[in-house]
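A lone chain, given as structure tokens: the form predicted on its own.
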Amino acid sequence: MVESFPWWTEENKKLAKDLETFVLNHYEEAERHYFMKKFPHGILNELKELGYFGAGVPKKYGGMELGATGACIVAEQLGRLYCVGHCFTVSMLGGLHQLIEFGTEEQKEYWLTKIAKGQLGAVCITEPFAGSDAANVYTSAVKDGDEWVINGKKRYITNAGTGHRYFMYIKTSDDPKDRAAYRHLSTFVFERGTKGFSLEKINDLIGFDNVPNGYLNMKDVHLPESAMVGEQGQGWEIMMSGLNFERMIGSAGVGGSLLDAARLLHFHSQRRIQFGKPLKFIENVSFTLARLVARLKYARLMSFYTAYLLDLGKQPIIESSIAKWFNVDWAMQSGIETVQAMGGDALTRFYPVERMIREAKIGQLVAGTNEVMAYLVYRVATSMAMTKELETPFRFKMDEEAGYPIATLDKGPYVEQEATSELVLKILAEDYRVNPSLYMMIDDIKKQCKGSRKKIREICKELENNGLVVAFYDRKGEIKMVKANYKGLDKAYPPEHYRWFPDWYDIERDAFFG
């Protein structure tokens, strides 16, 4: 039974539920359209059917309106059903989340009624010059009258040639200061059968074994104006709102892998004697497995909250990155661990764990690598979403008693006191008992006395050219931290005043002063 979440609605329930019954029944056909490399129609044509692709998409377009978490719990369930999960999770990609967010009323109308009817499709960024680098598009759209004519190539493109909508990001401007501020791209949608757009070829890739994967061409195809999603230029917005849907929900088709693989692995461990004993009483195994399940755990808490969040309108961009990020890296030390605990076994295609290293290798690159996600998590927790969580609500003093800093809500001494070249200097020798290798940012001494930004700056400026300090300068040629030197510390403070020696230490036999 599918284990359900406190924020889930009825509708929620029921679908995982009957989803997870539908897996069951289609378990057996999926495996062998993937052994024998055949993609499944059939069990996409019956999903369709089920009206399964609508479960993001509004009831006003003939969809369930179970939202972000409705199309968590599809693709979850389906990503078991392997390629059948792949198609579902890309045709999602594929315009759902943009055009709810960007598209107009026709273009709804017109795209979701088709998605919430199954209409396979296809998100397409990725080309020869632009990878983590998406902003490197060199596919452009030419304004000819009241139409665009595109030309270029994208490639890795998952439902190539089985999608019949693709939803294409490309440039529209070639001016230095709208690629500065990433208002050179624009966005796209249009169907296969247009005039001049082909498949160019499908990849051979470590994974994917019955997943279409390729490259698509472009040649002078014409679009009218209507094929343009948002406006022109809002591309770059448009592309990561639309990825953090992306990496939410392939997230969660790691959630069914890292299921199927915790339930073989105890299946084997039961099943399997070594030693005597079955694999189970071994305590590796039995530790691979506990692993297994903790990152089972944490990985639909984290694809499920980050669902939770888009449902309440918020654009989760930390949230998202971290569940792609993890999701994918588990499933990918999941499936290695398993392999070592079920041993020879493993190492065939009996059973499915050398598929899930594979899929996880995919899944590092895709939808951005791990390494952008890891950066997106940092420039935005330390620069937007967390800058309040992350600053420090103390400073550190010296304790005289202890010898120790300690973190202190106090303000310090001279947070009544004009800054002067003196008092600075202070402040900055305070911090070398402290933190002996830090400089201090300019905010952080003027949260001890009194002054301007401006003023701190001039008095560092003077302490600098004193040779009393070392400053550190941002790109914009000003002082934005600094730090006192030997000569300015002599200066500050007598040398009696930095030391301490704790009790044990001998310092009338061993202690020596010049």
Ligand SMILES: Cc1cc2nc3c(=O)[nH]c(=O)nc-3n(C[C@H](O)[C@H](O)[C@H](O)COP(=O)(O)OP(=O)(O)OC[C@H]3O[C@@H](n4cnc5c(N)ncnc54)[C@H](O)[C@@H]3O)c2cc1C
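Computed from a prediction, not measured in an experiment: that's the story for all the values here. Numbering follows the first chain given and starts at 1. Rigid core here is just the name for the largest C-alpha set that superposes within 1.5 Å across the two forms. What changes on going to the form predicted together with the named molecule:
- In a rigid-core overlay of the protein, D506 has its C-alpha displaced by at least 2 Å between the two forms.
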The other form holds:
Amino acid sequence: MVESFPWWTEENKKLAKDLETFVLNHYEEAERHYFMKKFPHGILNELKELGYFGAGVPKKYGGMELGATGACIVAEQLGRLYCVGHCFTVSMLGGLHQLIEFGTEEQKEYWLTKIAKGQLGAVCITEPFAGSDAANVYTSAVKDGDEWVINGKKRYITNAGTGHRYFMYIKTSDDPKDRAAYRHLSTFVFERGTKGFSLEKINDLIGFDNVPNGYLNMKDVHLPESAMVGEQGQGWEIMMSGLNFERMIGSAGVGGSLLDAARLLHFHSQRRIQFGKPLKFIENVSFTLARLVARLKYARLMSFYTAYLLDLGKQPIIESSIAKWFNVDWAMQSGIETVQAMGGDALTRFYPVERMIREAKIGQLVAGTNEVMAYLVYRVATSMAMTKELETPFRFKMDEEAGYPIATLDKGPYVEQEATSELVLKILAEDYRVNPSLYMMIDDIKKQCKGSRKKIREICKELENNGLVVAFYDRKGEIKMVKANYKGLDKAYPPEHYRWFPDWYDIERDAFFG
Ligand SMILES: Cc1cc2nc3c(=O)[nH]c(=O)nc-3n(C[C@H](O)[C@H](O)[C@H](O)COP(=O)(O)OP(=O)(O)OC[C@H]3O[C@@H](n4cnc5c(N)ncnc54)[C@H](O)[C@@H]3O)c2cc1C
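Okay, that is the form predicted on its own; can I get the form predicted together with the named molecule now?
Shown next: the complete complex, the earlier chain at its head.
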């Protein structure tokens, strides 16, 4: 039974229950298709007829209007039907969120009704020379009268060939100013059958056994203005918005595979007897199952929380990146640990654990690699979303009574004094006592005395010229941080000021002060 979340609506809960029944009824068929490397047209057609492709599509366009949460519920359940799950997920990425956010009314009318009816779609970002560096696309669109003429290639495109709708990010400007402002890309959507648009190659991968993934070629493809989604130059913004959705829905699919791994290990560990008892009584094995359950819980919570934020109209860049990054890492780790806990059985293709590892490896690379996720989380957290939260409100000072540095809201003894070179050197020397290896930022000094940043920088420059501090400069050539050097420390205080020994240390016997 699918565990629901307290914020799910009754419709969400019903959707999850219906989907679970659908999955159980089609599991065998999906597995047969997987082992025989056949595309599951039949199951996908049934899903189309039941309207599940429309889970995230507004009712006005023939969908169920269950938002990002609805799309995640479908992705999570269908994720257990292997190829079916991949095709559904990628089809949603091929424009659902982007068209709802950026499409014109005519585009919504045309495309969203098709998505709701189950038209398979593909999202086309990657090219031979543009992988993680997704802005570096070579495929170009040039204006010719009322039309755009597209030339180029896309690669690693899931649903290539089987997809009817292709949602593409294409270069519309070579102006370095547009490139610098990420305004050089635009978004286009068009269908197979368009003249000059062809399938170039299907990849034979270590995963995606019956999931088509390949290269596309565009040779003088003529598209009307109406094929452009959003404005010219808005492609990067649309791509980023689409990727939040992509990472969230991809992470939801991982929840399904974690559940299946936990179920399989539970099944196996109850029935495999070694040393006269079932494996489940061996702590290594039961703790592995405990870790799978813990990861499953975290993974689902993160995916559905991210979906909830999207449904509230937010752009959860950090949350969707974390969901994608951690969920697939956990799937990888869980696959490896499940093999260990099941022994040789798990290495045969009679059990689907080896598949989980291959799929998780793909997951660590697609939709932005996990390294790119880490970079995104770092950059967005430190320069936008969490700048205030990450700033420590404390100053660290040596507490003479406790004998250790402690965090304090107290701004220190000099807060009412005007900054002078002597005072700044004292502040730097005090900081050396508690943070001996760190520089002080200009703002750290500013918080402890009176004076503008400009004035404190000038004082620091003077101290540097006098050989008393070491300065670190930013790219604009301004002093950003300073620390007192040994000469500066000597000038600020006598050597005994810096001494510190733990209680247990025998100063009388072992210390020396020349
Ligand atoms: C099975 C599969 C399905 C896919 N489906 C689609 C699809 O439907 N549509 C689509 O557009 N694309 C798709 N892709 C492409 C996928 O998104 C890219 O593979 C991915 O973005 C990484 O690009 P790359 O493989 O060229 O690796 P590269 O970008 O060459 O990266 C190689 C290594 O360098 C690291 N690296 C690169 N730059 C940085 C950086 N700045 N900081 C830290 N590390 C860095 C990467 O993390 C990685 O470890 C798919 C790929 C696969 C394998």
